[in-house]
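In structure tokens, the next block holds one chain alone, the form predicted alone.
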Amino acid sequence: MINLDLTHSLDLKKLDSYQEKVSKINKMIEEKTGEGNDYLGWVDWPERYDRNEVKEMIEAAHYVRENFDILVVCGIGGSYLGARAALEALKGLKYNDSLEIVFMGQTFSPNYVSQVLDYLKGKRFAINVISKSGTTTETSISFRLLKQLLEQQVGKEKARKAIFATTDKEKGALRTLSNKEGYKTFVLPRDIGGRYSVLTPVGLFPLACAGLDIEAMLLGAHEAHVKYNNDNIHENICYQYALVRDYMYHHNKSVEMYVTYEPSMNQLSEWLKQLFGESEGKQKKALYPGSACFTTDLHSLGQLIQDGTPLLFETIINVLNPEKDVVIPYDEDNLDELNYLKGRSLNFVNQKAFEGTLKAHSEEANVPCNLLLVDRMDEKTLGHLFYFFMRACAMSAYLLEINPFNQPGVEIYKRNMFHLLGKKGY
């Protein structure tokens, strides 16, 4: 399903000394005894998820598709990034569907929020609000505005049937409101944090509404769980990737650049940046996660990567077989001198660009390049890939002796912001 090629990065023998640490940490992850173990619920989630809730999500998604033109996904961070990453990776940036997915609640930008609200006026839309607490400021403000608009357009009774809440099972502001108003709810498990929640209703319900096969995603994650619960570093590519990251960090590398060759995978890079950045960025440690989409960014960042700072390495996610392709035609005048490519597909060109860039960066610029090769992107593969990265992130963070599941630094900006806004108690 996916393969890791480290031949352009380092010699696997350099990782042999990690074996004892990996065996210890793998046991901690699987038995949920490591630091932050209250949030290790994602580890065996592909085995223990609620099958009935999945069926309910699929049924509710059918209802949304039949009765609405737009679903507004209202959430921030892990409450929207995974769903958006999966939606774009699987359906592309320009796709035709009877249901449009719009994202809100991830920003305070008055321009963005105003434009979305104006776009929704007079349209049939439903809302999927996602928040464990129900008090996340960006999401709560957007949900208040969306609910007001929806109730103005269709009335309170119909609005109740158009609002779907993903939140805590028992407590929190959003749970209280949902119980009071009778919203259909799905559970965000208490033992799974936001950035590890894409395979829960947080990501699965909006994806089901988009017409995607969420059961196949869970199957892919299940196969990944079985495959990567293995402490043999010569067999487990998930842990090999985590070890390469740790090795690079301790050998003068400070930036990991996630590289794709598909614009539709840009949001997957954003999800990865949150996953690794928020999980590891503590105690003045961690790699900085950056991203680039080639070949587009070769015309902006290419010079820097080739001849600039020696502090970065690349992790390239290359999908070998795209869902769609285009053939380059013959042109009689040939003023652009492209007839040497007549009859060739764009994927052929894209792959040759990948090969040429890999050679330039790894051999001539001495930039280590990890290759994650994906045969084709579908729901099952993406579910597998999500789990691969989450498990690798846990291993990588524990190697740094960091709790992967908290984010104490995030609370500092919130405290300052609430004080400046005049919130009681701040």
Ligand code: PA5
Contents of the next structure:
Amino acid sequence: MINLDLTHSLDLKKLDSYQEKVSKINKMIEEKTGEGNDYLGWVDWPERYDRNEVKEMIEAAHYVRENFDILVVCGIGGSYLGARAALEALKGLKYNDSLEIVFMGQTFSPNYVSQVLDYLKGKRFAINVISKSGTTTETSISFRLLKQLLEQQVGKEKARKAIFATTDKEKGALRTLSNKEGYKTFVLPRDIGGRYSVLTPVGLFPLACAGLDIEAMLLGAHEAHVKYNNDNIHENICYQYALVRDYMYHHNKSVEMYVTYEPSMNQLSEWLKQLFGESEGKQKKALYPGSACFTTDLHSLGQLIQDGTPLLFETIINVLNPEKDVVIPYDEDNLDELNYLKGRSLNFVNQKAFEGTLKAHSEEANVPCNLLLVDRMDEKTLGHLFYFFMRACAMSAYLLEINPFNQPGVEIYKRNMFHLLGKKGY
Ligand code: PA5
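Any chance you could show the form predicted in complex with the named molecule after that form predicted alone?
Now the full complex is given, and it begins with the chain already shown.
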């Protein structure tokens, strides 16, 4: 399903000395004894998820698809990025569906928020509000606005049936509100943190509403769990990837650039940036996770990557077989001199660009390039891929002796902002 090729990055033998550490950390992950272990619930989630809840999500998704034209997904960070990444990676950027998915709650931008509210006016929309804590300000403000608009348009009673909340089973402001109003709710398990929650209702309910096969995603994750619970570094590509990151970090690299050749995967890069950035970015350690979409960004960042800095390495996620393809036509006049490509597909051209760029960066500029080759993007593969990265991230953070599951630094901007906004207690 996915393959890791390190030939353009480093000699695998350089990783041999990690074996003992990896065995120890793998045990800590699987047995949930590592630092932050009360957030290791995602490790065996593909085996122990609530089958009934998945059925309920699929039923509720049918209801949403039958009764509404738009679903507004309201969340931020780990309560937003996974669903958006999967939606775009699987459906593309321009798709036709009877249900449109719109994201809100991930910004204070007055322009964005007012545009979405204007767009929703007079339309049949449902809301999936997602927040583990129930107190995240961006999400709460957006939800208040959305709820008011919905209630104005359809009345309180009908609005209740159009609001779906994903939150903690018992605690938090959103749970209290949901219980009071009688919203249909889905549970974000307490032992799974936001950025590890894409395979819970946080990601799965919006994706089910988009008509995607969420059971196939969970099956892909299950297969990944079985495959990557293996401490043999010669067999386990997930840990090989984690080790390369650690090796690069200790050999003067400070930026990992996620590269795709597919704009519909840009949001997957955003999800990766949060996963690795928020999990590892502590104690003045960590690689900076950046991203680029080639060939588009070769016309902006290409020069810098080729000649500008020795600090980065690339992790290229290359999907070999696209869902759709386009053939380049013959043109009688050939003024654009493209007839040498007549009958060739765009994927052929894209893959040649990939090969040419790989050579330019890895051989001619000495930029190490890890290749993650994906045969075809579908629900099962993406479920596998999400799990691959979450497990690699836990290994990578534990190698740095960092707790991957907290984010103490994020609180500081909030504290300052609340003080400036005059919130009680700040
Ligand atoms: O990964 C995380 O924990 C964060 O990104 C959270 O998901 C994000 O801050 C949103 O939090 P909440 O779900 O409590 O609204």
